[in-house]
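There is one chain below, alone, in structure tokens, taken in the form predicted on its own.
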Amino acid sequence: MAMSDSAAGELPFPTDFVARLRDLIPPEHLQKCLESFWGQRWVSFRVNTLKVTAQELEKELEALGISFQRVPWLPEAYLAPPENRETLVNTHAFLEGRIYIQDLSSMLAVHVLDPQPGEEILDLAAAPGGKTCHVAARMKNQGRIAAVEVIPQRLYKLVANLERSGVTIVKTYLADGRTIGKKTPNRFDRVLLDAPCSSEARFDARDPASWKHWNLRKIAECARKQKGLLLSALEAVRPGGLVLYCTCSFAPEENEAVVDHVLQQAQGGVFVEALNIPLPNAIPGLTKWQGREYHPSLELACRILPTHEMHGFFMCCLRKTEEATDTYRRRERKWSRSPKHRPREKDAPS
């Protein structure tokens, strides 16, 4: 069913979603959110610090015409008019993995985790890639990466990503995320676990594809893995470490509600870390939603509420406290090695 919005025109999506987008995104936003899914959003794309500088690049562009600025509160990104993004493609800047066209919520989720040279992080959900290079990027090749992905055909691009970023220090697993926990308890400094998700916050209005197989009873299934997933992530992660847990739905059953769910499983060895995000679009966390009450603490999480700039996203950073024990249980499962190199006996990380 379609919708009429005498703010944007009218809105193709199905009813159900729109007057749940009504009730989630604040007054004084709605209006610039409608619109967002309409109209050409800039084109956004990063600097590889691994391949070439920020100096190097500019003139590289500069010299084929395309007009770019930067991004003043990530010093790795920049954006580019809508009509650049075919010529974009196109040059050997991009072929060969200088840069990196990718949305400016996912930049912003690597920012915000931070991670650091020497480090091991995991990567839970990793395929296509595009964070996974960028935390390389991040951490100068030192250290090590490991990127889980479980469906065979995203793991191939995943690698492919990695070869052309010039990323070193990766290892690839294919293998369920929700099984790596248990396998490599109290490991990892840092987990980064973008959930698969209803992917809502990449409707757009012109594409019905892009909306065709949303439903309530989706966002359900979705909620079920990203639970698991999330329990696993915190089992991975060492006493002390961060876990940044984010998804690309406004949905709180996929957000909120996974992380309350988590928290209460946790019991006091987990709490929310405040995010300090300095941009107009972004809000905080919910505390209830439709008459059900979510832990004080989701305030801390951060809405980004998407623009002609970037889309929507959810981020939450959890902690885990440098007394907390794992009494999460899973079912085992065989953790294989990517199918670029041959399956070891090994199914831990080495």
Ligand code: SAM
The other form holds:
Amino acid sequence: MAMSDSAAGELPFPTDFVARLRDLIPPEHLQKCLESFWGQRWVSFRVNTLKVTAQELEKELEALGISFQRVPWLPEAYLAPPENRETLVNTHAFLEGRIYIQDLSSMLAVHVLDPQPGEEILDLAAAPGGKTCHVAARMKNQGRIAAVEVIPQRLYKLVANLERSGVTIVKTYLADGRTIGKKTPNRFDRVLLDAPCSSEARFDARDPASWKHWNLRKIAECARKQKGLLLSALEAVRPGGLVLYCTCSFAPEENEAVVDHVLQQAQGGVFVEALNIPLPNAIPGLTKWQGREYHPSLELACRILPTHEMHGFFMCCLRKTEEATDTYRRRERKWSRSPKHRPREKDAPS
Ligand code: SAM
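Please show me the structure of the same protein in the form predicted in complex with the ligand, now that we have looked at it in the form predicted on its own.
Once more the chain from above appears, this time first in line as the rest of the complex follows.
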């Protein structure tokens, strides 16, 4: 349903938030973006290829009379009309882990990370584990994933999701992700940092609880934590390896500014790798905003603007250079001499 700009402008969110959005979103995308906070989104889900093939799943859903369509740009993804959500969550396919209901932006992150069978992957902020399960499926349950989460209750959810999805290659760790880089430097082929954030892109105009805690102080707090987590991720990845940093926030303080900070800290040991996302709602990262300037390579990052099919998202791929090896290797030798510094495996609740 089309909505006039003034109607979309009556969003019940804090005035500062809406003003920032109007400043952040290019004018040609603004109306669609504002409208997306009202409308019911399509349900997106992913076939869990660890349990079933796409063909088998499609047959199963068709037999139940559930309508769905493939997402042409993402191999495992499907969309169903909003009214099908209830039906989908009650199917055996959902309850037995053959499908995982997940936002398309989240699936896109794993597609961009591109994990391969046999690799060693770190998921630094993992619960409830939608992306961890997707990573394991892409790896065909071959290799190793370390999944870190700091909140025990959320870790239990992660473990339950891993079990339901038939994932066998994950070790879970109850830990602050900011400590992991120092404990296991230069180790992982790829690191996913789906950072805790102000969740602005998850705001729902019909649910006041979704934006209740939003304020600029909270954004600054998130940004501080994100910088610590991203530095840890960069320390943990091997030279030549890849870190994918993402958030579901629109705030440049949580996105471009965080990456800009680590680029300065890394002094050439890390560079931004171009993301090529051929979607009409994908726009480049910002290189300046409200008088602040960010490293020019931030243009290679990607902002996914919200639509009726997917939430807003920010993604930036960082590659650790081989030249970073010396500094990091010196530390690695030190840590590898003291195995007690390795993160302990969390006793997974059964
Ligand atoms: N990647 C997850 C998925 O796809 O299901 C969602 C991750 S959510 C955006 C961020 C997670 O980071 C939350 O579960 C939060 O509890 C966790 N978190 C917050 N601070 C953390 C920290 N210091 N270290 C590790 N995890 C943290």
